[in-house]
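Encoded as structure tokens, the following chain is the form predicted on its own, with no partner shown.
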Amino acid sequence: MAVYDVVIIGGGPGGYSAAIRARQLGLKTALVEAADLGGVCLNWGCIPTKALLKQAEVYQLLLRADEFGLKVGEPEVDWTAVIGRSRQVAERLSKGVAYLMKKNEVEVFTGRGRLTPSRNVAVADGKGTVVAELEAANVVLATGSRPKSIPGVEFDGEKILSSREAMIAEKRPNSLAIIGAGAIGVEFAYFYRAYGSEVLLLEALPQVLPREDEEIAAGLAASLVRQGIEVATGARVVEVKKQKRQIALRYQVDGEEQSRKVDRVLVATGVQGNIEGLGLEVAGVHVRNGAIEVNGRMETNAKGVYAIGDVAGAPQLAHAAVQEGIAAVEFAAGRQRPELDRRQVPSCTYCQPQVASVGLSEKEAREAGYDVKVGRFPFAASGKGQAIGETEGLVKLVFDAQYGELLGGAILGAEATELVAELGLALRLEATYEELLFTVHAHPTLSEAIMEAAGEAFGEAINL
């Protein structure tokens, strides 16, 4: 029998990270993944969704080309060429996983794995069959998530679709409805919207992004509706009925029932970890709603069996399986580090507008107790959002008002997902809105409106 300082079940973001930094910390280290490296966000998630909306955006932007004193023909779309450079994306990033675990000498195990009475890892082949058996001082679980369904609306992959059937739809829908407007249906809402089809996207709670600050979402819903999609919230389905050619949809609002047919519907509810035959029963693992739980070090109740990503539950976002990935096998290798703080853990949606946000919403901050000061800039009013043409949104920063540190902030605009790091850093470093105000921004930049959304709040801006 193999023995290792650490296996690790699952190649997605959080489990190969976390194998690589078990490598560099000397810890002889075994990965078992049971299709792709990279796991479903590189694969069938993050990666090549991100490339079809960023062709989308490409697409939209040749459509305003007269607005840049531009004159070109009316663009042509090749679906088939969209849906495979997406894929050829995803094909690419997934072979350089696979060159990482060469090159850091991570014994790579094919099959499904799960924990043995003895906490070992048993490997399993496609036909159950074990193939091998490692022994493990610290076990990681690592296996990610699956989309998820609701009652009466079950997955068939041709009609009523998850978002990996809807990045790799061979025909554009003419018409589809959406439920659930979280960043999933929201990204997938412009994807579509934006090649023509007509899209119905509900949910059932009260605003779209419901995680995300209210003014935010508000601003983001009244884009999607100018783009042309419907939008509807606190919608309720009450039947999907699948036909001969379409889906009869009936749904309530406001108690007033409305119907709709579509050619096609996605699920898009959110997802549900894949903690189903791990061994945790056999292990003794606990288990809550849903997800394995974990201490700060990402710990289970279980001696070496740590959990990490979506298994362990929300956020279940890529980039904090990352962290939790590196943090766990650095608590198990005895190293001192701080335990990850889940309220600095951004939060990205990438449509057009994007949005993004880190830390307390305005709602969150005044309900722990805070005194609060809020800052906003429109990009309305920035010089390089007038320059290219992108001016929908703001951004939006809390303080707290005795101190001035900032507590969080939120992003509506272009290129909102890669602002959030100056927020997140802020963070970190528990920054003053003097610190965001002092720091010199480039012009014209984007970025500029962070520093001039710290000085509104606190009575400063130079440009508003």
Ligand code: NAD
The other form holds:
Amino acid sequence: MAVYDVVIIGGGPGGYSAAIRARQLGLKTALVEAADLGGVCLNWGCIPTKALLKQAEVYQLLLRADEFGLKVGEPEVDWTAVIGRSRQVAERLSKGVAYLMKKNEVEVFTGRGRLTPSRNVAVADGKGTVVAELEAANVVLATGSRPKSIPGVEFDGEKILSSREAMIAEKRPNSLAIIGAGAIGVEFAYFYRAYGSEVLLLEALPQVLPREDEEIAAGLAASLVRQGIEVATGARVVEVKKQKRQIALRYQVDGEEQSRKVDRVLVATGVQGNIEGLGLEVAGVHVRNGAIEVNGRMETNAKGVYAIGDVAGAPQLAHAAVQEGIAAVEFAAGRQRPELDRRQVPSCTYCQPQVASVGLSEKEAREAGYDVKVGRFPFAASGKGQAIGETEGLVKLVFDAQYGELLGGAILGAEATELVAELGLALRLEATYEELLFTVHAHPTLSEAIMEAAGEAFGEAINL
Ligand code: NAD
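Form predicted on its own done, so how does the form predicted together with ligand NAD look?
To see the whole picture, the full complex is given below, headed by that same chain.
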């Protein structure tokens, strides 16, 4: 039997990054993957959707060409090419992961991995036949997640879609209802609306992107409405009934029932961890609320078994999975390192305007008992924002009033998902508003809005 220091089950961003880090630490490493390297993120999630969203953004920019003094006529959309480019990007990156595995001498096994009673890892092919058994000092479970639906609404891949089918639709639906206004719901609402579909976005909770700051979410909702998306929050889906060609939808808002017929329904109500068939019972690994239970070192209760990424529960984000995977193998190798601080994991939504945040929202900071100072800076007051025609949104920063330490920040606007990195570093370094102010930000850049928002919190903004 082949013997390894680490066997990783699942080759998504968390799993493959852990494999590379394990090799850097000199560990003999195997990676078991049943489908494509790169997992959902590279093949069916983050990457192909970001390609689609960029394309929608370019299309929208072309429609605004007049504003920039350009006459481009009526731009035409080649839908097959729109979807095709996104698939090409995903394929290229998946091949890139295969190259990285080779370069780093990670042994890749194709098949489904599961823990055996003797705490080895059995690899089975598509028919369930065991094709390899690997002995492992440490096992990292990194099997990710899959879309979950709501009671009474089953995915059928044709009319009732998950994000996976929504990103490869052969034809653009004329009308689309989206259930759930988390990151997936909002991103697809923007994408399909950008190309002209009628979009109804239904969210059960009182705001879109319920985990984001209220003010930022309200700003986003107003923008989505301006774009022509119908947004219904506090919405309860009563019935989703397939008809011959369309889908009849009944839902309630504020106790009032509404109905609508649409071509497609996208269910984006969250994901569930892939915990099945992993041999968790035989290995005695504890599961709680559908997620493998781990401590701050990503250890499960079973000795030498780690779990990372979506299968280990919130925040279920690729960048968190990467850090968790790296942390798991570093701990397995006996290295001293800090545990991952989940409050410092940024959250990003790539619609336009984008939303990104890190740390505490204003409400969370107040609830945590801080005396807070809040600073805001709108992109309409930013020279760069005006120059590039991106004036929507704002930077909102939350500080502890006593010491001026940054507690969190949220951004609505162009390139928010890039800008948030500065706030992540500032949080990590426990920076104060003064340190943000003393950092020279290049002019003109959108990032100046962060410096200005820090100033605004303490009465020192210049351009307001
Ligand atoms: P999510 O949990 O972020 O959002 C699901 C939304 O559906 C929530 O707002 C919830 O209140 C709502 N909801 C649940 N049941 C409902 C119902 N019956 N009717 C109406 N609304 C209902 O999940 P998601 O958007 O499906 O994304 C799945 C995972 O993938 C999440 O962890 C998400 O963060 C991640 N993701 C991240 C990005 C990104 O970072 N840009 C993009 C896509 C997905």
